[in-house]
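Below, in structure tokens: the form predicted alone, a single chain.
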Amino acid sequence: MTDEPLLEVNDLEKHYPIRKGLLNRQVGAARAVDGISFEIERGETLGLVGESGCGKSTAATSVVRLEDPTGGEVVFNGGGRAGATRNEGGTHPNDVTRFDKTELKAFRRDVQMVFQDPSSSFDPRMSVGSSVAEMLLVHGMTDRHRRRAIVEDLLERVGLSAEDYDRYPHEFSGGQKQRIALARALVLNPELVVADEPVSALDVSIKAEILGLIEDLQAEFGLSLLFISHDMSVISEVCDRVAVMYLGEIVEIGDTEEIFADPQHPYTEALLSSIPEPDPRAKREHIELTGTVPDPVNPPSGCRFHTRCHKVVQPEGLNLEQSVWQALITLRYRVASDEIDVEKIRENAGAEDAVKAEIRTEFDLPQQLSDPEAERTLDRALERLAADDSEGAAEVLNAEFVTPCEETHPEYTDHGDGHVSACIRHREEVRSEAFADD
């Protein structure tokens, strides 16, 4: 037995090239996964959580080599049969990203995946038993009777019947199909299972049953799990540790209990605030994330979350209410992206002053900012915007309303016991009085 992690992911990247022109030249790349690192210990469940579009599923398919990563390494069973010593070139002999076809086939015996939609996971022309047994055939088990016996035993272990072997996928409910998917993932006796949103397509009552089954199977088979979800309440039920992902990067990682009790990144706070509270008397702040996840082709500079962050840091010398400052940042990016339809606003409002007032209302900005200098800057920008000079308005806003969050890419801050987060508010030189109690 080795003390090394079962899975070690280092600076994993998956970029999708953007090509244009007659020569099909690459002009950019969508950075779906952009340098993430984490470890999974033997018998541990790590949750990977974030909004849709943040790169969770791409990370999963890159880890298991269903897609070839652009960069980084995925070391599986680092202290296993190949040893833990790196080659002269610095590469690890158990780096999955460098496996040839033979090594990759052996790796697939030890790592299996459960997908989100159980209905699309099976060939409708094959019985479910044949679909599960196919894995054994591919990996060399030619004894048909033995294959059937193994699959029938697994079907019973996941709460179905051995007689279900000869039935077809359309004869089962969604929850039953996901049970069969679990049986298929376990048929090769893997060490690690990657579960990509395995319960998101299921009803609430069925979801609870599948989560309970996953926990029972993990204990019975000694599995490690990479559990991917957008639902923090599900993560709290099944995961030992959680990694929070936003726009291709991990912004916080640590023990589940610690992160739920004391989140250190504003994005984590926002995700936790979305968990329904069953007690109507309980008071908990609901943090609304404005806007959508930015384009991974052109992610924001610095902290990628700052364009939506409710705690985005104000520059030195500025002292506005935090909600007002956040609204100014939102206005600035919307103007720079030319997303404000001034012509439509003018049709409804009429005069220039009315247009400026309407824009303030649309962005929840007061008609008079508390900071005189900030008010003068905003008024100049709104005058240019009302005059159909979006470029001029963007120039004014970009010159004055700049947050330190976009100037520096945050490094991880260690909060102890393996709990780290990437937010510049934890750097002493940028911590403002507004966040002194955080």
The other form holds:
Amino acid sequence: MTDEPLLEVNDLEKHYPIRKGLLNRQVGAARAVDGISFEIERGETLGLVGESGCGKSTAATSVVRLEDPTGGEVVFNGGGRAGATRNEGGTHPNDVTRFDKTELKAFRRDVQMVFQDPSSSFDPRMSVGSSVAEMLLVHGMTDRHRRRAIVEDLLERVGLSAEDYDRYPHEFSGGQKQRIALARALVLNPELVVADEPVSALDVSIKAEILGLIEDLQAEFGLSLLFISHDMSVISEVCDRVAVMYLGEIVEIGDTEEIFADPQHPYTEALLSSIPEPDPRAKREHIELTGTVPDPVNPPSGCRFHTRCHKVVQPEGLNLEQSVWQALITLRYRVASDEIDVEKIRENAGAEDAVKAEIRTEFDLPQQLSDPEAERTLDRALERLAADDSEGAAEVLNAEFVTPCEETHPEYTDHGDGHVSACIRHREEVRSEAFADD
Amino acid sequence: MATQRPERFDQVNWEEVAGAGRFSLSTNAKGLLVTTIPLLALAAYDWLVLDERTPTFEPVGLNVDVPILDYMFAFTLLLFAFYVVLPLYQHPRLTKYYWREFRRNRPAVVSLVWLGVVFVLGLVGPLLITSPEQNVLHSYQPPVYLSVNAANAATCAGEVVDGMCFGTWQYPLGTTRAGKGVFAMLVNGFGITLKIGFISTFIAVVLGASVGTVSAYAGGWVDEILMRYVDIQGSWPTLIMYLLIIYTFGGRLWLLILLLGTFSWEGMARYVRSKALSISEEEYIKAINMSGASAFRVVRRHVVPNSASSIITDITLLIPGFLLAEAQLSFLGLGDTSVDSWGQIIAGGRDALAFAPWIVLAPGLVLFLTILAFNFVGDALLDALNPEAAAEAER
Ligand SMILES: Nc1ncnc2c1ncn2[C@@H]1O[C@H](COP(=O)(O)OP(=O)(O)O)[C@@H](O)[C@H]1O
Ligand SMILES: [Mg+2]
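Go ahead and give the structure of the form predicted in complex with the partner chain, now that the form predicted alone is out.
Now the complete complex, all chains and molecules, led by this one.
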């Protein structure tokens, strides 16, 4: 055994071109996955977590090359490919993105996938047994009885019976179908299984059963797992390490225990705070993630999370209460994207002053900011807003309420033991610590 | 040694298996091949060896000729047997499920029985009852048990009571002006109907389904061109074109069938395309792609069979259209007057509607019932062939 990881993903990118017009010209790209890197060791389970729309599924399909990534490399060292070294040109012989047809077909036996939606993951006109056995057939096993024997045995291993071979998808429940999906993923005896939200569509009790089954199978057959979920509590149950993904990027990665005990990135904190606490008196504060993940066609500049971050940094010289500052940033982006319906507020409130007050209340802003400079700016902006000049208001807000987070793209900071995160606050902390030491 | 084989998935030696030969035909393809080859041989013999006037089976002492249309018909029947009927038998569980769903719709079950009758009569009838000869003496005989003024029938084949001519069992549904038995013509018409239904549909399905899937899978300009052509064909004044072509080349049945099939598949192509597009988004297609299957296999084994519900429901709309079109063209005097299609019988009887209405009514009724039956069956199939939707609805 070498100490190279089973899977090594470097700067993986998947940009979907956005085309428009008669000539189908490319007018932009959805940067669904925008330079992610991680490794999976043999026998390890890596979790990939993030809200819906963060690019997790795209990352998965790009890693297994169901879709061709637009950049980066995926080095897979399993299935007798161990010990390979880079070519002179710097390319890796085990780079999945460069596999030719034959290599790709062999790769399909080493990496398999389980999908999210059990209701559509089987051909409704094929018995589930044939669906599983088709994997064997595609790879050249022409002996029908042999296929059947293998699949029947496997169905029993995932908790179904051999007779289920001849039944059709509509005869099974979601949980049962997910068991069959596991059988289908296993039948070619892969080393790595990519599971894209395998339990998200299931009821709580069934969820636990399937998670248990996944763990049993993993232990019995020495599988490595890339486990995708939007649910931190599921991640905590099955994963050895976690990568937190936001808008095409990995913002934090580390051992599950580390991440859960000491999350470094505000996004991770927010995700963790959404787990229902078994102990109601537990002191973890609840952080609400407002809005949805921004459009990957136009991701926010700098740190992509700053538009929703509860710890978004204040510019030098400003010292507002953090929640007020966050509300200002939220207001700024809502005004910039022209999402505030002044007309409607006016109907309810009436006079201009009342409109301004109403907007403040709606965004949880105090009627008077503690910083006089900021208060003047906000008042100016609200005045313009009340006068239906949202462009002018956006201009004022954009010029004055600028956070350092939008100016620099954060680098990764190492917190030790492979725990890494990307937030500019760390850099500042590192700096101030250095000062303290002097 | 079956017992010595590794039967656990993780004990398979893939290096060994993956190298093995992989080309194998399905049972259905084998069956079709085995039965089509003699058919082709017979056709080739008929075409190359025998001269045009010699009946095909004369050399073995039978005075039976096989026209070109019948080869086509036989082939479509074989296709039907191996790719519609046999799969139903091969997948009893799914068939039972479809049947349970289908059975809920009573009118559709009755309709299916009627279509079965049409099928069997059309297949067997023309063999038992040959096309009737002209007999001018027996023109305008009334159907059995009914009577007409004896002055209208040339000579009455049955009894004449009080100047009324009664029908006889010799002509259960009466006769035409030429003295042909309407019943015998009708039975032969079943055969013609089957040929129109099967061959035109075959042509339309092959063209429509291929264009639809190619369009969906190729995308880009191929899709664009094919779909624009489909639009053109959809807005083309087909009837005028039929009239021109038939006027120029004569109203031969095979020409009519060819035209009907060739210019009616645009709806099918659209349905299949959109269905194929939605199927290719399904997770099971991703899962199959994950197996490393070829694009051809994915289309052939998964996309096309799952588009079948669209194809079949469209067929149940197409066939009535074909039958009506044939009847209309016949009515305009543009059909093939040498065959006893239902449309031809109706066209032949329209002048006698006042005093011999049975000539129009009998085929008209049969045509009406058949078209109605297709509509009912189509409705029920649409519901039955969609297991997921039904399963969702039950939860
Ligand atoms: N084929 C596609 N074309 C354009 N954009 C896409 C495509 N597939 C996904 N996206 C975009 O990429 C982003 C990430 O999607 P996805 O990977 O499905 O996220 P997740 O699985 O985390 O919910 C989404 O904003 C989605 O709109
Ligand atoms: Mg997803």
